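Single chain ahead, by itself, as structure tokens, in the form predicted on its own.
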Amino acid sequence: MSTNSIDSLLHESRRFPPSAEFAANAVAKPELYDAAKADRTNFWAEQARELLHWHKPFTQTLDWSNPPFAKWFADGELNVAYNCLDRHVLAGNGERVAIHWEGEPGDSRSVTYAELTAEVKRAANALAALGIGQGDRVAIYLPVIPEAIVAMLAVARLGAVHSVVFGGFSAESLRSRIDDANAKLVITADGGWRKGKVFPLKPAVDAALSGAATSVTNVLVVKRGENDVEWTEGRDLWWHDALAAADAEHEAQGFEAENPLYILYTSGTTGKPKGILHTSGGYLAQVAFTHKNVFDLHPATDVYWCTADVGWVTGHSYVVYGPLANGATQVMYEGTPDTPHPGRWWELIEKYKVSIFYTAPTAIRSFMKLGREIPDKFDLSSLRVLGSVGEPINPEAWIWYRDAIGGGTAPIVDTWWQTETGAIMISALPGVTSLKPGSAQTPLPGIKIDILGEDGTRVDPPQGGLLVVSEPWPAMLRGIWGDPERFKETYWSRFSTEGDYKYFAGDGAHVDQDGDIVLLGRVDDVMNVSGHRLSTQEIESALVSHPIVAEAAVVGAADETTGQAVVAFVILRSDQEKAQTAEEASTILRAHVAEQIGAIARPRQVFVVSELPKTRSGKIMRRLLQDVAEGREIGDTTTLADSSVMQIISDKLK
């Protein structure tokens, strides 16, 4: 990206310092930066001791003797679920509400810390009765219901490893994740509510487990949708029956800090999803620290709401582990923001007096389109901190969010992080930082970020470059499940040298004249659609798997609402060219991708073309297709084997 286009992103020059009152009462203080700068590893040790309960205290903070494989607090022992539950009850906060849950049809329930602890204890006993113990993998495929949190914490309580799969993914995507993790158990639901109707989940599990033998021995089914389900005797069990039969008491055992906590699959440029592995102690310490300081959390008085699905990392870190480790009260909502009416989110903020709200720029831009008159109908005066996650937020959306939702006063924390980083890495601290629209701004205390050129040298403002993390951090991924070589190659090969390991995030960034970091999005073949990372190769593989397709190329095209949208260019097999109109082929293939990967990957457009632009070595020039998809003048075509191809494609699409 040229510096000219960077400047055009930053047309908003106003700065928003914290008010004196906010700064005086803020959780985060400027001294955090000083402490982290003075001794980074000791800073994280202090956070881990202060924020967590250790069954066995650690004596070693960081073991970086075998980079890029880090160990944090390795000789310490803790129980993640105990940290999120029991200790709050023992401290006298059992009656505090942990979750205000709202179903899409309007049913609701509030669950206290004492009630949540009791349910997780029963669930842990139920899972243990099914043979689940330390190190076993459990796949979770659920809607946004309290049972999703209960299931995750019950798995964690046993020292087992959960692999949560987003409920919008297809049976095929679910199967690949179950197989890769070698999961013993699947926890799912009959269905969940979305856009006014029940979408079934159990049939996808049945399809994923049909055919060739799998590692799965049991399926636990939560009754939510009241829809009919097929039943496999001996394998399938109702969740409520299993919990009713389980003992009510369960003592949480301490596990090593490096005990695996979860695997979460994310798109990779090679097509096959990567199982990102996170462990327990370092991860929990950093999500607790960031949740408390970035959102200025006062647990006794705040009501917090992160709108993410638990199937994504934001749901793991900032719906489950961060808020519950900090004893927060939070809102969970099952459905979509426009069901049953476009003001549903604002209605819930008014109902529960939400004070901290964390969502994605995609959602903010879609609300902007609908206009201020919708949020203006609701009392949003309880809001005092707003957050943004998933992709860079443009200054216009930032200002609208602050004015229309935050009453013109609420600070906005624009957070950058990834599935791989586990926790927020770059963000303003609301009581400390003078806020700048469109900029994630500054690495958090204890995080070392650099912006490098292609040659690995640091770039000076205002040049753009590639974002790297230069020092290990507590919540960092510990590997790709079952594939240590891919872990090293994917994240550590670009800029690392012997004795100097740098994590390459795959994102472009630039440092502005104030020294603030502005994120520029992905630089590889991974798209960011509504904050969800999708691999171009994975979608191309799905397209080519259809019998009418000979070849396919996919690009991410700028989209006003979702940030990026999937646009596909396909060549039909010769025997299909006359059998299908372009419109028919597009309809078939859009549905096919949704079935293979999930609705989130459904292309916005599928263009049928006779050729694709390729270099002499056969590489598809996707940037030229992106020019077409975004309606730009086509860039340099001199490296193409046949430069007339782009003209033909362009003329056809016009």
Ligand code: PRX
Contents of the next structure:
Amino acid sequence: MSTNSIDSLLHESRRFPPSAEFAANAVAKPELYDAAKADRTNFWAEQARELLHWHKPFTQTLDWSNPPFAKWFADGELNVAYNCLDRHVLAGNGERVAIHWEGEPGDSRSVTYAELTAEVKRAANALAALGIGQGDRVAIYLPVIPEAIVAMLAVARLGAVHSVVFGGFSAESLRSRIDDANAKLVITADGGWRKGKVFPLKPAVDAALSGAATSVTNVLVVKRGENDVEWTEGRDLWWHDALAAADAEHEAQGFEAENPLYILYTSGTTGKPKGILHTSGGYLAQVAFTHKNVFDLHPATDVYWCTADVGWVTGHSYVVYGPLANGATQVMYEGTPDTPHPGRWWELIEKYKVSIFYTAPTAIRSFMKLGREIPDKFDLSSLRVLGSVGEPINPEAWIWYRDAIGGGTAPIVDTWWQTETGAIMISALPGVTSLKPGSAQTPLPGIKIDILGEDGTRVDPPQGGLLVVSEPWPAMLRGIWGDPERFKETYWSRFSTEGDYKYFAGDGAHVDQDGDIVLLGRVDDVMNVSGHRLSTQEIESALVSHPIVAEAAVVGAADETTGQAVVAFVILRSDQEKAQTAEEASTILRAHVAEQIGAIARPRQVFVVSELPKTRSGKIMRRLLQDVAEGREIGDTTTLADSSVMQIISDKLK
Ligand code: PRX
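Starting from the form predicted on its own above, please write out the structure of the form predicted in complex with this ligand.
Whole complex next, starting from this chain.
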């Protein structure tokens, strides 16, 4: 971010206090901050008791005797799926709609809590019949359809562990995730709808499971896309057949609060994605607490919609676990926002009278570009709370969101969190906080955040620094699957001292003159493209795996719509330089990255260069490449081994 824009963010003077009426009816009260301040761990214990059903109540709240490995509510037992389903039915809310699902072609289904519970019971029995039990890993590779939720909850009901892989990831990415977690079962579909077409999923599963022996014994296939699929007898089963054959009754058993719930892979600074591990009790308590208070949820009357794909953490915490634990009614939409027309999202808000809407700044900015006429055609008056997640939201987009979508009155909560934090950590509370555009503002009650300088001391406003979480929190990751050393090294080595553990988030942040937190983006080699995390190194590895490439460097360049975009610089092998034009090489390599990782990682541009800027010790200076990619004047080149390299590169690209 440029110094100019930080400056204007830090001096943002607009304030939007809650109306008296909103504050009077708000779920969150200012006293939450006082209670958490008075006794942080007890505050979380109270939330966990109030918001969840415990098969066996806990007596211990936090065990931090072996940092950075935390245990929350360790002697308690619960069943995550029971908390999301059965108890709502038993409380008399079985007829409440859990999911208003809308397929991209316009087909729709509304599923009540009673129906969802019944389906998950059958699915749990079907999985158990395939040998799935406590601790087993199940990979889920599905479109945004109700079966994705059913599959996740069925796995959770058995005390097993799901690993959801976003349907846009390639066969290669799926395979590496299956292998890393040693998954026994894959749940997929015969396709899903996207941009007016059925995209295949089953062929990617088949490709992923071909070749070397795998841990997978069965593949369950949901019928959705009506695509013809290849069938491996003995391994593949139709989901509907397996459920029809399964018993309808299933009693949920309690599992320890620290029983693993899921693994979710995310990009780090190395080429290999890390399997972030979340467990049950603490995670569910914090997602339920945040979903209720940050979105001002009134479960009997609100209709909530989070547009995230279930393949990302936002889908896990705020499509599946938070809303269902709270007994909310939600909308789930399979397709893209612009299919079959650019007003599709607004049409759905009108159709289902959505009152709480949660999406990413990239989407807001692309709608802004299309103009207000599109949302203006629809009745959006049901909306009363808006949320933003995944990347910084610039004040201009914030104001547009509030005016064009929120009727000029709906509060916006800018929620900062990560795959690793499991749940929202920094956000305003609607009805309590006076809102400020461009700032995530305040750590939630029970969350301790600090901004530190490089030397580990706290910085005072208006200085910038690095964001850390200074106390353990209930939904925190419990580790990286199979790699405790990497867990310690990645998150806890930078600022922790003996007896004082601090989690380093990888984000830069400022505190402004009012004490509000302004997020500035990643400080490591992680890019954020449309709110999705990508690693520069992972894309570089994909590029050099192509036979025409000798060397590659990737940077995240500022992009008006997507926040950042992937820009690659490659040196071709000498025998390849004449074999194709730079343009041909770029086309080949963009496709290659999409095939290796997934379409989300496809570079916006691939530049063929003859040199890369390196220090004397051989380290590529990505910062200088970023200057070129962003069309800026090139920064200090004095540490380069050959300072003329940047001139050659920028001349060539001109
Ligand atoms: O850089 C921060 C950014 O997204 C990163 C986390 O990415 P991921 O694990 O994929 O989770 C995304 C959804 C929670 C963070 O390190 N980020 C997330 N929310 C915000 C944000 N940056 C600024 N403002 C936010 N509200």
